[in-house]
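In the block that follows, a single chain appears as structure tokens, in the form predicted alone.
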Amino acid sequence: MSASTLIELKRVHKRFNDFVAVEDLDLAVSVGETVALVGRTGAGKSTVMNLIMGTIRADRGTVTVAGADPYASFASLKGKLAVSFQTDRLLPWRTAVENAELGLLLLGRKATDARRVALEWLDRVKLQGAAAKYPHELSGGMRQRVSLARALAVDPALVLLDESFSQLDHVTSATLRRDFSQIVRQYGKTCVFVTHRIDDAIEMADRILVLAPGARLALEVKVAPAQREDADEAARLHALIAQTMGGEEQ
């Protein structure tokens, strides 16, 4: 594993009873890279994400994140890895800033420092003036921004997104994807995200991995900034990925 590689999976196999979710997967993600995992339901996207998070262990093969086995050495990745899920998972009795600072407090940061950093990240995700609001006072897009601020506030090397934009309306989702991508690149974060929406992958990723059942790599696409900004080129990539997937789910 080179110094520039943050995530590496080698010959990884994972089975759930008789169902093979991941079969001999090789995967590497470089520092500062944004990688999308795309595929139809049952392709193994979420299983791969859970292997990287360390919530499940591979049956065979090795998984290495920031030099450690994320399952066996879960504690060593504390503060280095942050996750944002499909639902915002905010605590309803805490305000936006209290939710955003939670990860820092759990890491032992002083309350004054945690509050300062949380406020800075709420500003960066364009939630100025919303710090004192409770989740029920925020729109879906605003709640997801709080979730992202909470994930980024701990200054993780790696950010994992599990369908984080899929429950938002098209306009809100597009705006949040653009803002998040800008922040990730500005602060040099490594990001891996799961999506079944091809447009999300093209708009955000440096590299798109299209997975077939068993998390087999069916297609790998590198996306240059000029390609995502060119409507014709983006449409060509969309058609290629959709054809590989056998038709989009949405």
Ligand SMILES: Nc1ncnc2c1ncn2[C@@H]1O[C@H](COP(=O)(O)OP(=O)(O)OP(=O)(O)O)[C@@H](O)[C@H]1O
Second form
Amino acid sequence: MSASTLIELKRVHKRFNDFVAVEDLDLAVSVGETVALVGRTGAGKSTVMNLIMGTIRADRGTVTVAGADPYASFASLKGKLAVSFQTDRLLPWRTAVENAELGLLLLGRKATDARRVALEWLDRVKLQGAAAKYPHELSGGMRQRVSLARALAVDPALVLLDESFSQLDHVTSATLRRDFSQIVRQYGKTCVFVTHRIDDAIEMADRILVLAPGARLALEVKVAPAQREDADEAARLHALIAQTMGGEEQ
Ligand SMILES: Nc1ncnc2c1ncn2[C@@H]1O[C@H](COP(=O)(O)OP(=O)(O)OP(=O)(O)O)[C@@H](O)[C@H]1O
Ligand SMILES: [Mg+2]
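Coords for the form predicted together with the named molecule, given the form predicted alone:
Expanding to the full complex; the earlier chain stays at the top.
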């Protein structure tokens, strides 16, 4: 495995009872790369994310994240990995800044430090005015931003997102994706994200993997910055991916 490889799955199999969710998956993600997993429901995308996170264990094959098996050494990845989910999972009794600093406090950072860093991140996700508000006082898009601030505040090497933008309205989701992509690129984070929306994948990813059932790799597309910005190129990629996913326009 090269030094620039952050995630490596080799010949990974995962079944749930008799059901094969992941069949013989090989996957490598380099440091600083943003990879999108797309595919129809049940293809195995979240299962692959869970294998990378170390919340489930492969039946066969090897999973390596930052040099360690994430399942066997869950604790060693503490602070290196950040996760954001479809729902924001904020604690309702904590304000935005108290939610954003949570990961830092769990890592043992001093309270004053944690507060300062959390406020910086709220600023970066454009929530400077909302630090003292409780989740119920925030819109869905603002809550999702707090969740991203919390994830990024621990300065993780790896950010995993599973449908983190999908519940937001189109405009909010587009702004948040743009801000998030910019932060990921600016800070050189490695990111793997799951999305149902092909256009989101084209906009955010350096590489798109289309997964068929069993998390089998149906198509791999590299997206160069110039392609992303060229409407015709983006449309061509969109059509290719949609066709691979089964012809359905997404
Ligand atoms: N804990 C589990 N027990 C049994 N079956 C499971 C479990 N987790 C996932 N599966 C099955 O594995 C398959 C892949 O599930 P997974 O959640 O990875 O799909 P997905 O691609 O994320 O789908 P979606 O787009 O709907 O989120 C599905 O058929 C699902 O029913
Ligand atoms: Mg899923």
